[in-house]
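Okay, so here's just one chain, in structure tokens, the form predicted on its own.
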Amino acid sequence: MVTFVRCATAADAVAAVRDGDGTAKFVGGGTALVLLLQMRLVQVDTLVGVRTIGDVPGWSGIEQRGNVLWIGGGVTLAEVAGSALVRGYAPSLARAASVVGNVRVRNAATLAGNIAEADYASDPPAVLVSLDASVVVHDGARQRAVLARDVFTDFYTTSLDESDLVIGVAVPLVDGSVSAYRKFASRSMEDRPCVGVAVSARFEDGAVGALEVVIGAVSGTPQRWPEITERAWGRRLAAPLMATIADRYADAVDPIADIRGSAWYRREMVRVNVRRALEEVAASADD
């Protein structure tokens, strides 16, 4: 029998999971964890409810804090997708949140829970890496920020301790930056992506000041090759350059094969969707 514990503070929630000694887990929206429990892929004695946490400033909100966009640990994917702040400052994240599962899932699932699950084929992780976002966690005594690129370490695995509670996400706001996310689903659009491409760029006088391209759903972690994108710095993002970056990413990626596509198919979809995502950010910069 599974016991449900509702916590009002971050410290209480962390303590409850820690006291479980591996048999307790945090639960927010529960869209992933409950399914895993039903399939008997996860066994726990205690579920620690965190939706009612009230001592974390901004837990249920999205707000601008100086040069950072803050998204609290209790914020749902639907709220991320519908936020004017997210759409304005991080449109790629709004787009990624809007295409996770279906509306029922998005109305229950939180961005924090999505991060903690570390599903290799979910949409937000690649975007968070591309935006240089930080995941803010509470260990019961203090909070710390971990770069998203350092959080995801393997299939359904993170660098966080099992008792680390994700209390929010901090996305740096950079003047002149634009972003885009492309989800390619080989089956239903409600399905997880076969390939996801997240691009973030900053332009200076029409030339690339910075560029990040991150590939999701092709491996255990979001994939990026800065040595490829850095070659675009100081140059105009013209069609030949976009095609070259897309080709080099397709050559660099070592994709898995599953029911959503073979390794060869995924590599070709990386080629196509990297180019199209770059075209999207280039067009946004011209607007």
Second form
Amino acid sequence: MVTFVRCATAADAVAAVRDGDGTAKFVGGGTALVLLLQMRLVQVDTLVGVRTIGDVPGWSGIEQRGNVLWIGGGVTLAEVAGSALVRGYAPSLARAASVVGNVRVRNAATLAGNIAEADYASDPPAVLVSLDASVVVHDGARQRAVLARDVFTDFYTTSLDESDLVIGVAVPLVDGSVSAYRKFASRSMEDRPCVGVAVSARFEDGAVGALEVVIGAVSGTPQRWPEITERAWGRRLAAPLMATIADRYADAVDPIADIRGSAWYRREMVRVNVRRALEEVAASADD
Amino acid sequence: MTDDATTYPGREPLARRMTADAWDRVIGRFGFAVDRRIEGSAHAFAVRSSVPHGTITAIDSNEAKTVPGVLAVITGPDVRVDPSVATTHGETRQDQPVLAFDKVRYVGEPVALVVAETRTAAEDAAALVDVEIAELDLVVDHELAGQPGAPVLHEAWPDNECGTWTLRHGDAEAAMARAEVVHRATYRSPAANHAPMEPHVATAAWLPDGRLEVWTSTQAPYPVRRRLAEIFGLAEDRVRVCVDPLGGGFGSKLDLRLEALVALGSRAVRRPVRMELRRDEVFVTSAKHAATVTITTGADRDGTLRARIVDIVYNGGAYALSTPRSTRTGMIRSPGPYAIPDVLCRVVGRYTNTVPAGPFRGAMTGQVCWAHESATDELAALLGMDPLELRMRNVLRDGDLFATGEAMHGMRYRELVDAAAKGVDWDADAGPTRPELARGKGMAVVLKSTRTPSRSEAHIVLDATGRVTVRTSTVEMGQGAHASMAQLAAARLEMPADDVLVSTIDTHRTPFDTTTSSSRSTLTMGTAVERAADDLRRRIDELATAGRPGTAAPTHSNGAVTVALPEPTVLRYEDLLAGAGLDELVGTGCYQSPPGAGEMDPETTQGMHTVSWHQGAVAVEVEVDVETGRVRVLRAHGASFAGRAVDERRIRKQTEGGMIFGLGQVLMEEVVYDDGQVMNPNLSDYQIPSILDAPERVGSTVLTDPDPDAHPHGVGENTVPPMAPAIANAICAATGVRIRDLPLTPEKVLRAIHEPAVRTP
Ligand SMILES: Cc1cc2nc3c(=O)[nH]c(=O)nc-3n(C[C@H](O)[C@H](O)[C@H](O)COP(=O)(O)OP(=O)(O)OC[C@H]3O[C@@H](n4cnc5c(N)ncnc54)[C@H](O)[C@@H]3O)c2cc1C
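Alt. form predicted together with its partner chain, vs. the form predicted on its own above:
Full complex below, order starting with the chain above.
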């Protein structure tokens, strides 16, 4: 029998998972966990429901806190996708949330659960890395922020402790930045990504002030090569430069092969989609 | 236990209103087979082979039996030594054990059955049953299975042979040698899963007097009854099969599935036993035949088809099921709906260490239509002709001889081709689009037959309250069959269709039907229902005019008759029955295919194959992203010949829905095997189309026969098989690349674009 406990405070939730000593797990929307339980890939005695947590400010909200965009641990992907704040400040994140699975999943799934699940074939992680976002966790005693790029360490693995509760995501807001996310699905439009490309950039006088390109779903964790993107700094993001970056990324990735595509195909999709994502940000910068 | 309603409080009254079921479905009030609960049921879970091919050396269920709640563990070897259970069974060959006992032949084959108080306990215990298997060499590929030295699945069939037939019409080899242009190519299609939304489910209960009752999600109530009777050595009327409406079937619920397992379980624990498959079990329970089809076509330079030679290998999987007979059906349909003077077709089914294959919507036809319709376009390219024109020139017309030697009648192919083409503005330019996007149009036609011989019986009951109920064993599975039956009966009785009830299926009360398959029900059961309605009407007329010879036949309206007595008098049905002291009045009707129909010459497959040929055409417009290989179907238009139409809206739903269903097998569906293991037995790894994948514009044309005495034609499958070749043809029109193995994944398309070698000239 599995017991379901609803927690009113973050500390209670953390304690419940910690006391379970490997037999208790947080559950947000349950969209990932229920499947794992059904397939018997995960065995638990206690599900610790976190949607009811009431003592974390902004737990179920999306708000601007100075130069940070805050998305609480109880916020669903549908809410992220629909939020005017996210659409305005981090359009790539709104986009990524809007293309996860299907509407039934997005209505239940939380961004926090997506991060904790750390499935390599996910949309939001690459975007969070590209935006230099931090994942804010509560360990029962205190909070700490971990850079998204340090959270994802391997297939289905994060650097967080099992009893670390994700209480929110903080996205730094940078003046004049633009972003884009391209999800490439090779089968149904509702499939997980075969390749995801997240780009965020800042332009100064028509030249690249900063550029970040992060690839998702091609290996265990989101992939980025700053040494490639940094070469674009100070230059105009014109077609040949975009093609060069795309080719370099395609050369740099070491893609996995799975049911959504071979390594060869993924590499080609990195090439095409990096270029197209760069074109998108270049176009949005021109607007 | 008795069979009355008090023992089974969950059991609904026999009759229910079917015409207005849409609302119930939408709000979740509709009762599906999976919703059936029989009080006091225990739950069964199968222990399945994890080895594709091997010899069972030991089964240890001791630990499983210690799991709290476990009532029984039944193993293959237990059943083997039980003289009251047939060792093997099968529709065409007795090659399949209820539980594997000496050998296992595919991953997922049931080896033992655990029965417990709860499904969870049964599942937990099943994981603890230790099955030792000595592995044997395996073969998954049907082409390899036919090669000398291939691993043999069944000793009785040393070449893995599972259905061999030849069709000979004229002298195709000689005609091919004379042909001015010859085209030859091989087309492959993989195993696919039917993916019905509702998993297979069944509950069985033995009554104290040794009768067996089964509630099951089957498309074939009477065949299931016969098979259970055979397996357990019972007279057929000692077995009762009840069927609630299904949440989809598509052919996956035609053969015996869980029924013998739950019957075994129930006998062991002396309680009703229920079994409901998990999604991964659905994937190892039924499949579409993978196939390889080589097709050679000879034509004149002007495009007149002269000869066709077709060689087909179907992958039957580990057990025969219907494959030994259905391979012949597939072969007969393989030349396509064309007038070709000389035709030679050869087919062989092969046993392999894969999930046993069976009918899949468009049964045995998707595989061959994929070949002949791709070949038609390839030939058109060789000839420098518009593929539409090549079809127009050669499609069957009235009086043409088909490959079976039959003279064809009621052929509407030219109109169907024309309608499908118009539906996608065949001649119009694609219009401007982005440079990386290429657009093209493609089309395909199909010829299907319905199962022959076959029989359907219907009863229509008028009860003392004046209620009219159709008793039919046609299974409602979302296709709207019951609505059609109500409508057909209502028309004959001149009452609103909503006032006609259609029973759920119970072989103790609803009469015989061959199966709900093969797009046959509207023709065969529909005819039986109309005859039953006529018979009931005649009986009502007799009551109304009894004792008054010479009275004119009454008129019927809204459940009442008007009789001239001599003043016109209105008598309600229930009053007529009350007046005559009757509890009910029953009209009966039967459809039976004519003698000799379906009997073919065993050497040449010449003869009258079917009572009804199904005709369909599909045209599509696609957009190919030439940088990613991703194909989007922008438009799809299906055209179908419905004969006498019962309800045009339902025909359109079948025609248009069939294209969306078919789209999946074209673009993404494939059961992937690695070393005999199914690698994608869930709906995340095995994808079916979502609404976002459906074409933006889906249209249909329904051709009908205005003659009120014409018979209805099956329309359930006519647009499924042509989807694959229509899309492949459109991809070729857009990009110049020709792909000959399904599914048409973006990766295959991109590879072909990158490798000019596979481009057609
Ligand atoms: C049909 C389907 C399609 C999908 N398609 C996509 C897709 O296209 N792209 C994509 O990116 N994803 C996809 N997903 C995955 C989906 O995004 C995740 O299942 C979802 O985001 C998980 O969130 P949840 O709230 O439901 O998490 P849960 O299922 O509740 O939990 C998931 C994991 O996170 C842990 N967890 C939950 N909340 C917290 C918390 N606050 N702090 C710490 N740990 C926590 C749980 O213990 C568990 O280990 C799909 C899922 C399904 C079912």
